[in-house]
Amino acid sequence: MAELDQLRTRVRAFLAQEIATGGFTPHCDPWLIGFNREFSLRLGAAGLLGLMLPTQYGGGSGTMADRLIVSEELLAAGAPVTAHWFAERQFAPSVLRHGTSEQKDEWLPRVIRGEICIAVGLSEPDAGSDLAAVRTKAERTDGGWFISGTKIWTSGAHLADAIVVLARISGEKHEGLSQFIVRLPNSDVSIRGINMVSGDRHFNEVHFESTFVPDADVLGEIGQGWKQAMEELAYERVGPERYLSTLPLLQELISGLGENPESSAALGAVLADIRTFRTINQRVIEHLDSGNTAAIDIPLLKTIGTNFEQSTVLTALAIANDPSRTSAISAKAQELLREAQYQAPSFSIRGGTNEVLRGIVSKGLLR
């Protein structure tokens, strides 16, 4: 325990230096929209990414929990982690579960270091959270693999070194699946994107046109595309993403109110539920750490926590515009709630629409 509160000490110390230096804007939703190679590149100096990987790579050879310390920090600070939070949170740790040795000496220090930016190609267009019915193909020719089909909602693609492609070589549903990881920027690879309502643009349209991917970057077995595209998932839906998303917009709002505000029941309720998702959190990072990928608490607590981000915008608009309040919202404010406005709709798609994760805690329970 004392080793992860000198950590958490260093995390904040290191914010408090770039906020000081002006190394970063806050923002509302950061590990999607918050898009700075500079800081990520500052923070793998710091020491303070690849916790969990091993020390031969440039790790830490740590745990789970040290992850958790450090995403939960900068969350909090709203820092800007776009540009390696994928790389880190899903792909190193499939890399490191089956890639090659190659792989594994190429991508790791990359990652540790913040120097790569990774995309994940799971969604298709008419196929949503439904991976089973994923149509890009992947056919054998000499030396690798011809990829054609189409992406879509494809974070940061346009940013992206690479994207990791999960593909159909044969078969139906889950059979026949293998991923391949695809270097950008790629003449044979298209990419559009797709702006948000506010005019920003993190989504994209991916389209592969016969893209020629060597067997040196097929990533895993040939066949076992599913299983992986599932454990990567996993990491995917948990994590303080979850639950703190708006947090620096409710800091921001927090300033101005008075000793008894009229709003202080809501309030009070999201710092409970906080609280109550780190506890979750913490349960599911030790299934994690232990290879327990498919543990129901995990398609839960992405439920119920986006479900709460969600919600939480609209307590965020009740503090703004709480009569009690002993001054008017800072501008900085302003441009925070408009972003979590704008963001909100997205927290309960992506990683798996709530639907399809209800689906999966209820087969889960039923076993």
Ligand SMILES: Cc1cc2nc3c(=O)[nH]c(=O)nc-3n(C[C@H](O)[C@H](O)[C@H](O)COP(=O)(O)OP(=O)(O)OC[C@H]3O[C@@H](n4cnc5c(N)ncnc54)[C@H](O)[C@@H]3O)c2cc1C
Given for the second form:
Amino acid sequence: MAELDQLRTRVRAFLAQEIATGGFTPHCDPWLIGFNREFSLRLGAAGLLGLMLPTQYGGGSGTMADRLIVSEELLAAGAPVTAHWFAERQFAPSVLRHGTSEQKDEWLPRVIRGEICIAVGLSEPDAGSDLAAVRTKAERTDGGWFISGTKIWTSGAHLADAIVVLARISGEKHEGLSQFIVRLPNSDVSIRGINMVSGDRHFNEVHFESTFVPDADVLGEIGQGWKQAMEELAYERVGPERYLSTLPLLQELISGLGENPESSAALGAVLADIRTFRTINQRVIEHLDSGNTAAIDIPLLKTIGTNFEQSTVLTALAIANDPSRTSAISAKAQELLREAQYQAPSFSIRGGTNEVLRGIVSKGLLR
Ligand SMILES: Cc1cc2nc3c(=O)[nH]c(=O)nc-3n(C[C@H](O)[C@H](O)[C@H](O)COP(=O)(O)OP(=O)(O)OC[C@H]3O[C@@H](n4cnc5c(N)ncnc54)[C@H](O)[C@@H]3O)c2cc1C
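Show the other one: the form predicted in complex with the ligand, since we just had the form predicted alone.
Everything in the complex follows now, all chains and molecules, and the chain you saw is the first one.
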């Protein structure tokens, strides 16, 4: 416990230094819209990435609890973490579990240094919630595979160093799927931006035209892609990013709030809920540490967390428009509020929609 407290103090000191030196400006939803490679490199150099990965690769040989502490502090501060987030959160654990020793030697140190951006290639135009319907094909050729098909809603693919593609080699539904690491940029991969409602580009449609992937870049066992993708989704679905995405906005609204009983009560309720989510999350992280990626707490936390996260935007709006306010909200709060309103609809879609996650929870309860 004392070690975790020390770690938290270290992260806070790092963030205070970053803010003091203009290293970043806080944003809402910073794990999806805060792309800043230099920040990720500085975080890596400070020894704050890959704490749960083995020391032999440069990690901390700690647990997911260490990563949780760092993640909480980064998100609460609105730090720009997109550039390394997917690589550290789900790619590194997958390479550690399923990668070859060459893949571990190549990728894990780079994740820990914060120099690698990885995109997640799961969803397709006709396979989102029904992920087992993926149609992207992988066909055998000399020394590797040809990948053909289209992925969609791929966050950060235009900035990524590689995309992990779930593709079908044979069979139907959950059978015959495999994962491939496709390095980017690649002349046989075209990446077309899809703008968010804000006009910003965060995700893409990615088209593979007989893209060659050498055997060395197959991730895990051929035919085990479904199991591997489900494990990665478990890592993706939990974490403070499911209940802290709008905290920078709430913090900005607190400063300058003054004596405002209604708004203070609303904020108090939000903070109490965050405490509850932290407790549940610690339990979920224990599941992941023990290798249990199928625990139903995982989809449960994601569903209730993202509902809560969306409701915090409404709370923030009510505070901003509280008639008993004596002064206008700051320009920074206005900007964060706009940002949060643009991002909020996607909270309950990305990583699996609420409807689908509720289906997984109910099936788990009936088992
Ligand atoms: C901001 C953002 C970032 C994303 N980033 C990535 C990424 O990096 N990589 C990636 O691969 N994907 C990414 N996605 C895609 C995301 O995972 C999918 O959008 C999501 O899984 C839903 O799939 P879909 O959009 O095809 O919706 P559909 O599957 O077409 O669903 C449409 C609606 O029908 C409902 N529905 C579908 N099936 C059922 C059912 N069985 N029971 C009840 N209701 C159902 C859904 O809940 C939804 O409301 C991202 C999405 C967003 C919003």
